[in-house]
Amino acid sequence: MKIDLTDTTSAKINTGLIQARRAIGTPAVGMVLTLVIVTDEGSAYDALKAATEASKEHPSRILVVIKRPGRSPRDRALARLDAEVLVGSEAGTGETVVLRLHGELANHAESVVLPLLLPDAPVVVWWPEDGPDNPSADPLGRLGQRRITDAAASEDPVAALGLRADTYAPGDTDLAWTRITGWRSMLAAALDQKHTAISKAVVEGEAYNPSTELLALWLADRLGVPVERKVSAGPGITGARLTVEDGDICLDRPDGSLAELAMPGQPDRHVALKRRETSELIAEELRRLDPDDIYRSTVQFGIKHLVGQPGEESVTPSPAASRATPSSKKAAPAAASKGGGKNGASGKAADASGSAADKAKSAD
């Protein structure tokens, strides 16, 4: 069921939701959270489609906030709220409200969203495109227990990772990090099978791919070994190689779908490691509402250790060296994002106690 409301208020929208539920015979509210999507007209359709698919696993009230401040002084002086209320089959297993904020009201979106939040339920705020510089300080971001951005949608994806490190607050996460869950799980499982010392690692992937950078930084952070970042034709991440005493542990995915895992002394095997849809990524993020400490450790490790010049291999300094010479925030993203034969995040941390497998396993 769909209800169009023009020049309306939050109170009238709440009334419309109640009337719509009664009209289709489902007055009970069985939703577990509120998902606030902050986007523009161009990205609203895809974002709403992904959120609706994710709501099959997490029944939610989805609030889509589209700001339309206007171009002329007259339009900017207006303040009008239009809404579409979707309940039933059109809204998946929850309910959806598309909010279009015109004129001056676009600068006060939180005042419109606050009365529409489900009572006593968690709030997750998602920016599908360019997120704010500091999500936790954003007026809408302050309403959420979790805040989801996507560095891959930024004009400079790797520089966005540096910004996320600078402004991190508990509850922040990024879909670039979610995209490497399968890679992290597979590499940790491989190390569970082979307990041996790791001397170095290599990660291959597309240039300007923040997920490739995060995987390299995660390995450098958790294993305490040098990690070389190589640029490939893609799609996405194409391979990871860990050098051990008797050979290499290789996880290669040249086609973005099927990967091959090769380990010394064992037969090669094929594993499913496909590139996931946005709906699957959002569904994964909605499964946990607590702070992701491994993401924090990884992204903040990167802002301190990404150094070097575009087109050159760079090596992460030891913690002692990084304390002696403060790192340059401008040099960090440049080293990881520019094209060339080799570039990006090459990490080297101090030797850490314990087996490499135990460290990698703690990330999942």
Second form
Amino acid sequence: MKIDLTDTTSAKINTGLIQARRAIGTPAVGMVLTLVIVTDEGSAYDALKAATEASKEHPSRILVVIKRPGRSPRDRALARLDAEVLVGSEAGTGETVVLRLHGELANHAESVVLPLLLPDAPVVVWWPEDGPDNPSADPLGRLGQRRITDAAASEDPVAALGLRADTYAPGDTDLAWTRITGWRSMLAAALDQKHTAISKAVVEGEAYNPSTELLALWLADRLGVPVERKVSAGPGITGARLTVEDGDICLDRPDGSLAELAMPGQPDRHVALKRRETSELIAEELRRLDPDDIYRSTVQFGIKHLVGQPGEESVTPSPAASRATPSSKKAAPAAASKGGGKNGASGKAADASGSAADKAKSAD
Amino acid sequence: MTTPTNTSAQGAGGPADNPLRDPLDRRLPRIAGPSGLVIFGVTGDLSRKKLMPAVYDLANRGLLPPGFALVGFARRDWADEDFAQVVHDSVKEHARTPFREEVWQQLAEGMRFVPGEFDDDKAFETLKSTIEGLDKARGTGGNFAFYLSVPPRFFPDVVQQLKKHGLSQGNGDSWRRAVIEKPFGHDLASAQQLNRIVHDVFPPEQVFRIDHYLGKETVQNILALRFANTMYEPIWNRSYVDHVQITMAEDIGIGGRAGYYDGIGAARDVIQNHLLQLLALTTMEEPGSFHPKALTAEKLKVLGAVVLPEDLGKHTVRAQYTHAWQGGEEVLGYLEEEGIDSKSKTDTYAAIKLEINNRRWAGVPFYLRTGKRLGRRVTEIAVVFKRAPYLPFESGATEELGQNALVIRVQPDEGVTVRFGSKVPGTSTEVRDVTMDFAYGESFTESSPEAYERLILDVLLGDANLFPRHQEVELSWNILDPIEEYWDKHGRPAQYAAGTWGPAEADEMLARDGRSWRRP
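For comparison with the form predicted on its own, provide the form predicted together with its partner chain.
What follows is the whole complex; the chain from before opens it.
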């Protein structure tokens, strides 16, 4: 059931939600959370589709906040709220409200969203595209226990990670991190069997792919060994290699779906390691709503190494260079041994010049 | 979904000294270590409809180790490829997750088939060399679980063969486990004998008895509901609970299982394992932890406290379904089914009353019932509470008010229902029953793992939490044996028309206590 409301208020939307639920005869719905999606007209469709898919695992009220501040001064001076209320088969297993905030109202989204939150249930805020610099200080972000950004969708993914580290607050998380759960669990499972000391590690992946950086940083943080980040043609992360006493533990995924695991003294084996859909990522994010300390530790470990290390080779490839020699060059971050200093800012500055055209689309 | 059992996975998920693991890192799933699964009776229904799809779904969720091996053993003249084709078909038809070629590829590389009879030494030698070959080619590390998806009469043969050919014991720190399905015997003596046979070959902690009910989310949720909340436990005792009804109803008949079912009957088939396990989970005291030992200790305590009514004739009922129309179809009576002796006394419906002698439950009756060809397929636990001691309403205002109840719906439509009284809107005061529902929701359960997935993964991880131990099995037979003996000696089963909720005798049995069955 769909109700269109133009020039409306949160109170009228609430009434609309109750009406719609009564009309389809299911007044009690076991929704477990409110998911607020902050986006623009362009990405709203895909984001809502992914969220609706994820709501099959986590029945939720989905509030899509689309800001339309307008271009002309006259448009900007106006303020109007339009809403679409979707309940029943159109809205997955929960309820969806698409909110369009026109003019001045676009700056006061929290005033619209607050009355529409489910009582008592947790609130998750998701920015599918450009997230705010400081999610937990954002007026909408303040409403949520969980704030999901996506570094891969920002103009400069690697710089975005630095920003995330600087402004981290408990409850922050990033889809670039979610994307590497499969890699992390496979590597952890490999080390379950192999207890020898690890001396160094290498992670290979596409340029401007923040997930590759995060995987490298996670390994560096957990293992306390130098980790080299290499650039390859992708897609996404293409390999991880841990050097142990008697050889290398290699996990290679050249094609984005089937990986090969090689361990010293053991036969090579295939393992399915698919790049997942956004809906699966969101479903994973919604599974746990407590602060992710491992993410914090990883992304904050990174900030020290996103800048070039003195004495370390920290050549940051320009997009052109990385395309020319896809796998040979060392790229930022040259995440080195733990406890490195925080001198120089060349890496960060150079990275920021990465062209938007090279922006990672779906990446892990 | 909260799975309280996760806490026991420590050590099963991997060594604590793995630098990449951290208890705070809860995103990382439990992946089984290098291992393989050998299925005996791989051509059977269970294997095709449940086991093989579950293995694929586990692989698809990324929970199986790289190099996982699946070995089929059966009396067929198949090559590895034929076997892979059979698995492929069953996965395509029955798997819950979408079919993905790369997952299939990964899995298919580790599939082997060993043709042979269970008494054939050569076949078991082939099995042994197959397993050794897999250790080399796939790195399974000698860790194998043997799933005995065969009728119990073959158990002795199979386990003895495994022992004889040195397959029941791994080298070094590798493990070998046995997985067995119900029925775990047909009475105490046969259960003990079966346990002796299996334990003679595999140590008790390496034997996993599958009761697929315990793998269901809703059953695991009983523990979360009781022990993670504060609002239920204070009333979960004889002061507030009037009685408890545990029901497992099927709408199907015996189908093609006449050979298995006749002589076994509903009580042995369902009450002995599923219903008594549900009873134990509903009534046990809080365990100190979710460690398998602690959990088993509490279940054993409460099962040991179960007492039967003195007069079994008055407080137990068994029955057979008769020819009737069920839900728009004309169906045969039990005695008319193909392969059933027309004089058979086997019960297709059984209802019993039990009590638990401890401080918490003394005097509270537990009514357990199960049957085939009942109204609809449903499994539920209904905790029915006492009436309020005093009702300050005008006479007549509460006439339609029933007893408060909390119903755990195990399947289908998984969830929890609470029934309580509410005022009927209007100028007069009139209180009537209403229900409040918690539903997992159709889609939620679709994407949550199937019982067999969870159980197979637990076997590979060595997590015994969701598996009844042999003491539990023996205690349940202790409870059921006197009833079966009584039925054997006294009279014949009652009758009920197929598609109804059981015989009139069952209604009388509750009426004697001043109660009535819920319509589930």
